[in-house]
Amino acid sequence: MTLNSEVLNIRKLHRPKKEPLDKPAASWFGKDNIRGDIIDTLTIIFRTSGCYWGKQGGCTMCGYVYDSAFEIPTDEDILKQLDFAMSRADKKERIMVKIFTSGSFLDKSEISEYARNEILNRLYENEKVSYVLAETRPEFVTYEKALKCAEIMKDKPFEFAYGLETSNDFVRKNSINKGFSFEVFKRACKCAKKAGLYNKAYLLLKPPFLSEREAIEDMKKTIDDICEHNLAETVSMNLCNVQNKTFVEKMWERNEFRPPWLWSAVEILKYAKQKYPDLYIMSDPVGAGAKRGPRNCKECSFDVADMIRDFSITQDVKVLDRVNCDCKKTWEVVKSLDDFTFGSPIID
């Protein structure tokens, strides 16, 4: 029994819901710091046929595969999804658009080449749009595809975002089941840079089977590897939470997994910003304070999560000293002990 077969067995028990094909899975506004420019950001989750890797099993923590369409959307459906999401920007003067598919923007089985080019053309022609980001698995990145995106976007900055999770191939395979190597990520980043595009790496703090201390060290080493190889201008660290119908949820239900402490994220962010001041590093602790989400104690979790979000916008490392709490002592003890439990909770 392999990790992938375990994940696939869970996937087989669930199917995507029947949702309209001409509306995105989700869209919302937030704020981002784009290499020093703080801007309103429209995130669009396109409803596509789904991540090819997720259909084969996929990542241990990912429940986004269930956002895929129950049948394959047409190009017209995809473009209507764009129009629906962009209508939310009517009252905005200047925005960034983030394109997600819960899979890969460059995978033609999800978004055809025609639809991809049309999406980028429409975003380029829209005067409100200043930046565009699109998420893709790195195996779909070629220099030719990157160059085509650059040619369409012309003077508007365009960025590929990748769910790297970690630079450690052993962890990526045996804890996350990601399905590609660090070398594939490096190649994709170099292709994008050669075409004049930017790169963003999404990382994952504390996947299954890692202790709190191991997870912290894994993130620090990953950031070192990204910066030392000059691969990405921006790093976003996701704090592993417990999504429905996933392998991580199955572990969590058996009390074999606890999401990371928020203090761990604070330590990593401080380390990265002090060592690499030109790196834009951010984190949005989704579900912070809930049992399924990253947390400290009940008294400080929400304040620390807000502190992390404020740092992500300002990039001011001093912000990360704004909140303190006695539970830091408990966190320190956990770091010293839970190596012996392979990441299973010592304390809830």
Given for the second form:
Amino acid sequence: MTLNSEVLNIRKLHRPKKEPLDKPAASWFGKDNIRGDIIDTLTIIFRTSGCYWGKQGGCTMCGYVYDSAFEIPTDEDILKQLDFAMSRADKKERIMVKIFTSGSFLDKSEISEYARNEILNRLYENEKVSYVLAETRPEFVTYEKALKCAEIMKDKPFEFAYGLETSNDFVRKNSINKGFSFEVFKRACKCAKKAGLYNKAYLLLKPPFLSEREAIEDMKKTIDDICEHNLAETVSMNLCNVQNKTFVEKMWERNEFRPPWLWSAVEILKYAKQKYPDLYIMSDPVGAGAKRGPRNCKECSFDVADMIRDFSITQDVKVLDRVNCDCKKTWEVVKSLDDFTFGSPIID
Amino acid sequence: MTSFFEVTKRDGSGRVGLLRLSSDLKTPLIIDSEQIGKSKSDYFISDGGSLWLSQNIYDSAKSRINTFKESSDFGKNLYILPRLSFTQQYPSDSYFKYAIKINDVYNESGIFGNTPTCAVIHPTDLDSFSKHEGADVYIFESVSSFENDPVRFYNEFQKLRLSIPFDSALWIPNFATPENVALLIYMGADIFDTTCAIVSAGFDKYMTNAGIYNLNSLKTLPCSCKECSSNSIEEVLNFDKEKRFNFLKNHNISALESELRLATQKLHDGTLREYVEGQCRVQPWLAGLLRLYDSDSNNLSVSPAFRTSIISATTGDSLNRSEIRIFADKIKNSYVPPEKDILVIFPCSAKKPYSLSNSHRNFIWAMGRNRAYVNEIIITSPIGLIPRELEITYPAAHYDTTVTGHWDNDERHFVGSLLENYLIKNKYKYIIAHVSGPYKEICEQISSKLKIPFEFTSESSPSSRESCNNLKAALDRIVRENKEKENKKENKEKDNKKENKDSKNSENPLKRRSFELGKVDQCIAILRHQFGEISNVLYSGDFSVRANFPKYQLYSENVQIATLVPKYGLFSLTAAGAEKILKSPDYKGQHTVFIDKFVPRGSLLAPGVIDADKEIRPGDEVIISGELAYGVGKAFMSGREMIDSGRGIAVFLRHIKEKNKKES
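Starting from the form predicted alone, produce the coordinates for the form predicted in complex with the partner chain.
Starting with the chain above, the whole complex follows.
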């Protein structure tokens, strides 16, 4: 069996739930630093027909596939989802809107051209909305599509976000099973930039099979590659957590995967910010401190997670020295020995 | 076949070996994990490293190997080949795609055989196994995820262990603790590392061979290693993290190291089995692992034919150890009792062989001349059932057990089922059970189950004068009654010369074997026990037993064919004995080690072995057969190992004859 068919087998055991088609899968408010502007952000997870890549197998850590709709939503449904989410912003004066579909905003089979343009139109016309971000796989980005988006958004800053995960094609293929190459990502970034849009790269700290040290090295190298080619203005690092019904979960259940240490994230953020002061680098440690999430020891996980969030907003590297803990030593020990377990990671 | 590792001592699957680096290292061995990745170090390991972050893994592997080949450590250090490590869940197709190509890189590099190498290997990797042929050490990939899961650990461990060459070493990474290392050694692992000990120190865990403690739950330091002697628990709890870590690291590594050394000593002594029977109790999953090991018949072929140490049977698992299983299986399957009509069942005695004990001397006195009519079996835990003919044969006289008078259900069942099986196979006119207590209860149970009447002759103590008189009286009565019947029959036949065919069988005289024939019976029983069916070529025809018990010498056509070695109750063959087996029409290579075209002297080395009977166990009497010579010797390793190994002594030779020449 191949990695993809293994992932597909897990997918086949589960079906999307029968949720209403005119409500988004989720939406919530957070805070973000948008190229220097700290602002409330409304994240909207659209419920669409789902990620084409995920439906035929897909990424080893991704459980968002199960957020897709049980049948194909109409354009009207999609727009209702937008209105529903936007109604939550009534009391806010100035917001940023982040659009996710658990797949690709630019994939016509998820969001039709009409719905895409209409969403962007409505967001452009909404005066509260200062910035817009939409996530897509890079293979859907063409210069024409980017230009069309830019025409609608006019002077309102708009960015594409991509789950690059890593600049290492071997890791992206054999550990993550992502299905596109760094070249495709580069090309997408260039198209967007040419059309006057911004780019944001999501990275993945500690995909399966990498040791803690390799995972850190992989992130540093990826950030170097992005900055060297000037591809994205913003980088957000996801700390690999264990999502339900994924290949990573299957590994985790058998002691073959441990989410990354929060100290590893701290090390990378410091490295990146010190080396590239103009880069906006951030991380939201989802599930920090939980068994399935990135974590240090029981005492400090929440504090260190908060520290990382504070840094993400302030972009002040000094923030990353705020919390210290004895377990930093433990992490150093793990980091130095995890390369020599030959397969399975060091589990605590 | 490897050039840099040699097994020097075996006990079952466990072994002691030498890793031949710039200086020799003894296994079992603990590797200092902190030294593995250090690029500039005087440690004996060089690491090719992980290939995960290489964009082109093959080019990268190639260039790393080439760099190592040019370094001064080449030929001296153990080189861990560059690798792409996966976990168990990684799908096999994707795995093989890389594993096979990386192997090609290894092979093309010409590194195997020229420097000590270490390859990471996956248990599901067996189809493409030849890919790693040539490595001296194998690392069990991703093994640490099997901790606490005896079934998965055992299955994968065994699959891997049996697929790598015998003369390569097995490294179980990120796994060894003071609790489990003895059992891992017993099961055949050779190399361990300090990863668990150090990581545990990082997590404030204090290791002992009977539990892993959170440091702050300790009331005292239950160890007297250097670290623990120079600090009190109160002081340690007040250490800062760095100091605490160093304290725990040094203690944990010391605890692991001393457990490994103890297990190694026990292995040399031949008593590692007894030790792990006790040690495995500290963790339920380890006890499970030992049971799985015992239930796997693959492990029988490496079990020694005899040990110089006494078997100490003190746990329920003792019943399952290989010596006992093998003996019981042979009684079940190949033992044929001398033809007699009376069976007497005796209890065991503390002194061995039994017939030298006070109780058995009394029994033998009670049987007197009637003994010629009697088959004797002794029932005992843990060996089960021992025919008198085999009472000196290993392990019948070579064990010690806990005697309280109480037998647990496992023991009762084990002995009962052997007795049941024996009585189904062998029919007697009379069965006397000269036993009391639990022995008697077992006999009663089998008697009623099989609906075969037993006569019980023992009072509360079988060796008492009273009991022995009962036994004597019973045997006298049986013999007398039969003689009377016989006389009557003879008279009848004289009277009316008609024969009644139906009554003839039951009216036959009691079968008896003279004292001299008793010696023959004992030798035949031992020969069958040792050599199986093919042994009949040794005792058929003109066969005689000379000299006194227990130093019997066997002659066939006035040529000596074997000598009994009293210590283990087993025969040593002469060249003439070997020749008889080689010429038997039933000969199909049994007990034979086939050698190349040469005349071996002193000891036969593994590379000279072309093929061998896979049933051969270490210590077995074996026949050597080659184009230029044949002879006999004692196996030093199992048959499978001889075939596999490129190093080490396979057989200690005793007699070698050049073909068509005189004995050398």
